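A single chain, nothing else alongside it, follows as structure tokens in the form predicted on its own.
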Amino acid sequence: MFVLVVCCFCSIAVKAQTETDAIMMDKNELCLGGIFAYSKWTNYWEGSLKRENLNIGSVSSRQYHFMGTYGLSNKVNLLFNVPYIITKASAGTLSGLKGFQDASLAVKWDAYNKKVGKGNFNLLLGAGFSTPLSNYVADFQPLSIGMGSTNFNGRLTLDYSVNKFYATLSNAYIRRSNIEIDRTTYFTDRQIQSNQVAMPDMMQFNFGTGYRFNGTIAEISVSNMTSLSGFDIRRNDMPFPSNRMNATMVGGYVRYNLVSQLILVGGANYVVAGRNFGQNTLVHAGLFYVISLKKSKN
């Protein structure tokens, strides 16, 4: 199950299974459950500058992710997210939003899988699809809970087995469509007359190994999201969603089943360098449900 937001200031990467994993349902198997999310940051770079606003102090948001998975085949899946944003600041008069962001629906296919060596290797093929579900405030960054645009993602995922341990990389790429913003004019790195905003497409890399065996999973990661294009934000002025957003993270993962069909998820993560973008700390948990949906045979 799969589910990676970015937000305003804050990249998340929330798992289950996912797009970067070498992780597959069975054939007519459905996995379903939520999770939920909580980041905050204080410090951010403002373009390679590290800083803290004593104007809005510290940016949180609460996340709740409706999340499934569905194996078309062994070696085919659908993955699908829908989650609902909270923002808030601890300082300042802006207030926080809260709403529906960006549905996701992704497609998985274990492409190659050979013996090599003392191990398993594995080729992964996927893409993705998302778009805004409601009509939220792009436009009002840090606390906005998306960017609005519509994204499609290509993405190789190699993963390597060895008994139980592993390791796992990951690489997409992402097309980010326009959007439109409620003014007429804006400055970027020059005077634009228009409401029209063009997105940078973005590149996002993966990186995680540990430990996997009947269901229970223990990982470290590593990854990074980087902007193709983009501005820095001008001294002292508010972030806008074209700005270069850049960012690297570490974290851990873990998942347990709790019995054969229910499945416990948790982890954290936390931004250890970047550009124009919040040094986010975020953890989350959640719960996962099995479902069979094969025909029984009499």
Given for the second form:
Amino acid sequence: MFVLVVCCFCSIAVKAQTETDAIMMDKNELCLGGIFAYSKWTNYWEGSLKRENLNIGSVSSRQYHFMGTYGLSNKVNLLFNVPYIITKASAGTLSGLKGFQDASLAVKWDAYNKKVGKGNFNLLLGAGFSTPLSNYVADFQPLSIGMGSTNFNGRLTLDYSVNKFYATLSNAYIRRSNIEIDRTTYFTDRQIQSNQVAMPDMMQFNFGTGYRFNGTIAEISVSNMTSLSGFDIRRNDMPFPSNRMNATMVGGYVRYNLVSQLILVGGANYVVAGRNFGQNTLVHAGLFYVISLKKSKN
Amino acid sequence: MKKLNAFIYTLILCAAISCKKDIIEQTEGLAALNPTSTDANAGEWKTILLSSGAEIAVPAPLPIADKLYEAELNEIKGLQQNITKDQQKEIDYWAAGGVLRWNEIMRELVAKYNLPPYQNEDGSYPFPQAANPFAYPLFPFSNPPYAARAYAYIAAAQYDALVATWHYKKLYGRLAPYKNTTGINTKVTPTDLPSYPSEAAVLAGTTAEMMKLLFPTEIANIEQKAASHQLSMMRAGAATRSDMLAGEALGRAVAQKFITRARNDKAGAAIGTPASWTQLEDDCKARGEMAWISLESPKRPPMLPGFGKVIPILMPASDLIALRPGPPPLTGSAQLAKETQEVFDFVQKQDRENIRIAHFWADGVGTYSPPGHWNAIAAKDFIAQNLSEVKWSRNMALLNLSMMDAAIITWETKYHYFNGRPCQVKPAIKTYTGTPNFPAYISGHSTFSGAAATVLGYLTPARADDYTKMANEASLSRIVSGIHFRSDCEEGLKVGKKVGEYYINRGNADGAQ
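Having looked at the form predicted on its own, could you now put up the form predicted in complex with its partner chain?
So here's everything in the complex, that chain up top.
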């Protein structure tokens, strides 16, 4: 399930069976499910200066993801996600927001397999697309539910496993469209007289390693997202969608087949370094069900 | 392999669809200003602080037969050799109109400096210091009252300086360089308006000089822009070096008059003192009303409580203060309960269109403020009207003088009554923009907008209804944002309109109508 939720100021990757891994559904198998995620941060980086803000307190978001994966073939999977997000600030007067965020659709292709040494090497290619499901407000950071841009990404994933242990390295380039905001001008490092905002493209890396056997996974990971342009939040200013948002996260993830068709997932991650980004902690848990759409053989 | 190709093509196609990242800004690529009238007699228009356009002496220029003038023409010819792309861009930028461009620069400065200072370790707040402007917090904090006054002083000084310019243009009648020789390419709209002194240099000189008062950390930056304005207009063939020198000197001299005035208008004391802040609270409580408190954490001192004492540039202070409306709904009254409920109902709905309105007009932290927004609205319409620089300036002066007075009477009223915001009265009210750190009644946005729409409706009658609608929406935006009661907004609009009417009278009597 290829899902990158680049969500608001506190953007974070929610993982299920994800774009960054090497797991494939078989042909005509459909995996459907949902994840609930809760994220929260109190400190954030204003540019590179770490600070708190007593006028927002902690910013939290509750996220409901409806997700699925379908095996077009044993080698090509389609993945989708529809998230609904609710944000809240624990202090100050600013209102939280809620709504459907960005629907994403992705294709993952298990392009190359080879036995190398004692283990298996696997190369996967991915391409993804996401776009806002509603005309939500992007220009109300950090309480907006998302960034409002339509994104495309291309991804390369390398996986190497020996027996029950594996390591996966995944890298994506995320192309983001301009967004339109409700005001006619805004200040970045200069005044821009337009309601259009050029959003920085992003580079994303993920490295995960752990145990993988018979549908059970236990992984620890480190990931990084880096904006390729954008500007820093000025001293005591509000954040803005086109800030240069960077983050490095560490996390853990488990996946377990309760019964053969029922999968339980859960995980957490934490931002250890950032720029124009909330020091987020995110926990998630979800349940998936695998259905075979194949006509019964003979 | 086929699969891989298909995959790559899909990727490229996707990237291409999302490729368009260039943003065309609103006043990019404007044609050169092409006034329908030169307003040749504008030297007789009524000035604001100058006694007349003739008050500041400008020496007579050298006759065009003089060898030195000939040398100046050669300088222009030299500047026009091999004009680079960047130089052409700079010419085109300034040729669209000096008042327009300096107004845009002002809006940018206001946005840049419109940031509330971060608190000290002990929870107190530092204040920007004019005497030490580069220390954090940078001077100034160009909040709405500061911005309204800055826009007004700049616009009024530019106007007086341009009236003086037009006076001397007519008096001396030295025509533009391209009228006096061959071989100069005219990169602005050719005009019969004399070029001595140069209006570009007057605007550059006036504005650069005013920065010494208003944005001291930007003097170096603005001086460079002033030099660029003058050099570009010389390269464009619009004026010679002596046209520029005379203009810049005139502009700076006029600006000095305004600076002297501004230094004594009591704005410097508007921050008040801890004792005066406590006094406001005590006075309000003594009247039996719920006193305003800062909803920021740590509690921030109220914004410029003494701004209501600032002396207006034109309008007699007593006339302005007489516009203060009666009290807001009293604490505990049914009316206040009703208005609080209205705000609560709006914010609870989280209606997308209302949030759009809230954000379109928010003009809060980090923006050019509500007066800046109305300058942007005005500029857009004036561009379409092909006004002369002096007429542009006169219109901008009327608009901005009215908004400075709107700021004064608004702040006077706010601190006279010292009442709380909806989210103070009912903490369950959450807001769609930052809660301003000063009392609610009357709404600054409403007063600014009432004044601006009234003045703009006078200047461009065909758009009067549109301006009224905009003002009403700007006013409403504060209710749906959750930060104002309906009384704040309705009374603000009324007061604003009255301020605007004063400037209609002024406009009818300044000789420019």
